[in-house]
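Just the one chain here, the form predicted alone, laid out as structure tokens.
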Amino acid sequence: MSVLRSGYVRPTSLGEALQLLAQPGARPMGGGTDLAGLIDRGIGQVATIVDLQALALGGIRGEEGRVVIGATTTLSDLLDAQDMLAPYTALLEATAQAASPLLRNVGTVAGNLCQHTRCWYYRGPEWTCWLGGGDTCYAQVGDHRKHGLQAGDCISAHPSDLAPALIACAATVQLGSAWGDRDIDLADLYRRPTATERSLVDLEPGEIILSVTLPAPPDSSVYLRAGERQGFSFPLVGLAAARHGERVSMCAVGVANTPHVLDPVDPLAGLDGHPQSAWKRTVLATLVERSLATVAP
């Protein structure tokens, strides 16, 4: 097996990688296309960089009546794969709009789930706000029109267009690490971050995400979102809808600290917003109304 040391690993086979990660400051790597930037700006605490793209885990494969999504496919191989994934329109949608046709290209499933907040105070190396381990969320008394809405110690926004897709489409995940596997709701994911736990993704150390699990599609589905530009953004405000018989499950993001699962009944229930931040309000209001039709039988 390799020896862990500092630097970067290419492990050749998934025993190996997860052992290596089981080691303090091992970080799994997909496409790196956020992991380069957290290392740039000294987030986090990177001792060797383990590239899981020597694994064989890319890749969609239809598994009965499911849809299993490899944990290093690409955003690109997911819309090459719109024939298998036609009945899932709020991900091809998603996908989509996702980044841009080049770091489509790169990056991972994996890596667009559990990709960090783009909190500017979060990622800016001038700061070390409450997330990131000080004692202030910056945000609240700084520069927030485009932070979240649900009141707490860091109102950043998360910003995966996938999240919200798969959770409305009701996927799950399977996870891996030195101990074992384990699969749960993709939803279950996400964690709100508290004083002794400041993460918003519920990973145990040294655990990865293996594959992504769609049932059977829904009904109908839908992603809609609001950006700064056409082009590559991420979403200030983004929700998917999916409706199954008479039900409908909603998911936004934009407007939490993680994806949000929404009541249709009542959307806005506990975001009631900042006072930069409270146009969001209404463009979520905009967006659930939009999707509702869209998803109507």
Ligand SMILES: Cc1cc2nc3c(=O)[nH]c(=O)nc-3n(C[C@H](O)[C@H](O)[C@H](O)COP(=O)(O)OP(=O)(O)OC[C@H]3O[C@@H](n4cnc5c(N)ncnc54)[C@H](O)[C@@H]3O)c2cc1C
Second form
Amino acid sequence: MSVLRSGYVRPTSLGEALQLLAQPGARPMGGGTDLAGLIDRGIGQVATIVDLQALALGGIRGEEGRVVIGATTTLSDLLDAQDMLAPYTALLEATAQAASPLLRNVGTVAGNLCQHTRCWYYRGPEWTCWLGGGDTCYAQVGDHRKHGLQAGDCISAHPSDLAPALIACAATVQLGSAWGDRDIDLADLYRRPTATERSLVDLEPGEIILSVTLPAPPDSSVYLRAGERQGFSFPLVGLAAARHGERVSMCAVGVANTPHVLDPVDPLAGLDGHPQSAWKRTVLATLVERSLATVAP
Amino acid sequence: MRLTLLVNDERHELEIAHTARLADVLRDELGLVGTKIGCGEGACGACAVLVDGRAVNSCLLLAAAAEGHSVTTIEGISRDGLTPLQQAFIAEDALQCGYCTAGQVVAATALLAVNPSPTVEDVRAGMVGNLCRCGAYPGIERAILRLGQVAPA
Ligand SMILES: Cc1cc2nc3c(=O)[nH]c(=O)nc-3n(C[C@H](O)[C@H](O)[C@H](O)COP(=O)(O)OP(=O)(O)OC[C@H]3O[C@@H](n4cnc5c(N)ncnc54)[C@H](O)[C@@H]3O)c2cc1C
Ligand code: SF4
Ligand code: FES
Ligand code: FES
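To test you: the structure above is the form predicted alone. What is the structure of the form predicted together with this ligand?
Zooming out: every chain and molecule, the one shown earlier first.
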């Protein structure tokens, strides 16, 4: 068995990587574009960085009507695979609007899905907020202009553009750990943090994403978002809609601490808003209307 | 930790902290101060360098993760003197204080390598990760487009 020696390891086989990740304090790293910021701000324990770049987990392949995207595929790789991903319009639209070309060249799909919230209290080194393991959600008593609309212990806004697009397209994720593999709906990767589990993703310690699988494409799909600028800004509200026959799936970010699947009958249900964030309701309602018009037959 | 970095085609043996960023290593260990650090968090592009030909934010990239790859800084790009793109920056007045310029040139070099004749939209989308506090954007855009026009069709 491999033993953790230094603070950075780059295993070359998946078996070795999973053994390393099973040890306390080990953290997987894709491109590190989010992890670097977390390390700088002392968020979470990162005793050893397990760099996944040499595991051949990258790449996109078509299989029997499905598309399998390896965990370490970069966002730029997705945009370079326009032909294969064309039937999943929402995913290409979401990826093209995520971050910048410089970040997309390094940022991986799994890292994007597992990125932490941009909440300025969470990221601020001077606070340990509720999500970070403390007692107080500073956003609720302080500045929450860009936060979510749901009630709860943590009102942060999920920042990933890719997650809603993949969830609307009914993606599943393949997870691996030293104890075995499992396959779950991407929507179930996320869970609202609880008093005992202050994280947004439902991964076991040492468990990583190996790949994301897209089933047969929807009949039509779209990703719309509102940001502070047209280019290079986190989504304030992002909404993916995908039509499978008569049924439309919608998933939004920027409105809850995890990607939020909308009820087609009452899309704003459960999203009442907070004093400074309630404006997002109007934005979300507009994006819902526009996206439904776009995916309609 | 000990590592070997290939920067501008030269091999360097280094002893660094495992969380050290490529930007800091380039500047502080290798003296390649052409690479600038603006925000230190991926938001401005001043720290752009090429890794295997692709432009990345060196302020976020762990130096350790760059081992085994080929890093090119602005010093490497202009090793044989100012490139036509850099000359176009001068001709089009594409800078004021110059702090963002190395990053702009690195990002534009990568853009032109894959898309030698970009449209205005291509340039805007491709350069969105590089901010300029002085607002030299119109000149930067013209400089890149000027290169595109002289590129062989
Ligand atoms: C300035 C800036 C602007 C940005 N704008 C946007 C935006 O507009 N839209 C958007 O969607 N994103 C945006 N991002 C986020 C960016 O897309 C992510 O940082 C990037 O995709 C993360 O990928 P990575 O491989 O670098 O992740 P890493 O930093 O390597 O990892 C992020 C997290 O995921 C975990 N992780 C990594 N790989 C795995 C795996 N295989 N299994 C389980 N866990 C894993 C890590 O442990 C870490 O906690 C922005 C980031 C920055 C810095
Ligand atoms: S919104 Fe969540 S992340 Fe932000 S301060 Fe509150 S608990 Fe912390
Ligand atoms: S210094 Fe790296 S992006 Fe600003
Ligand atoms: S020239 Fe001053 S920041 Fe761009």
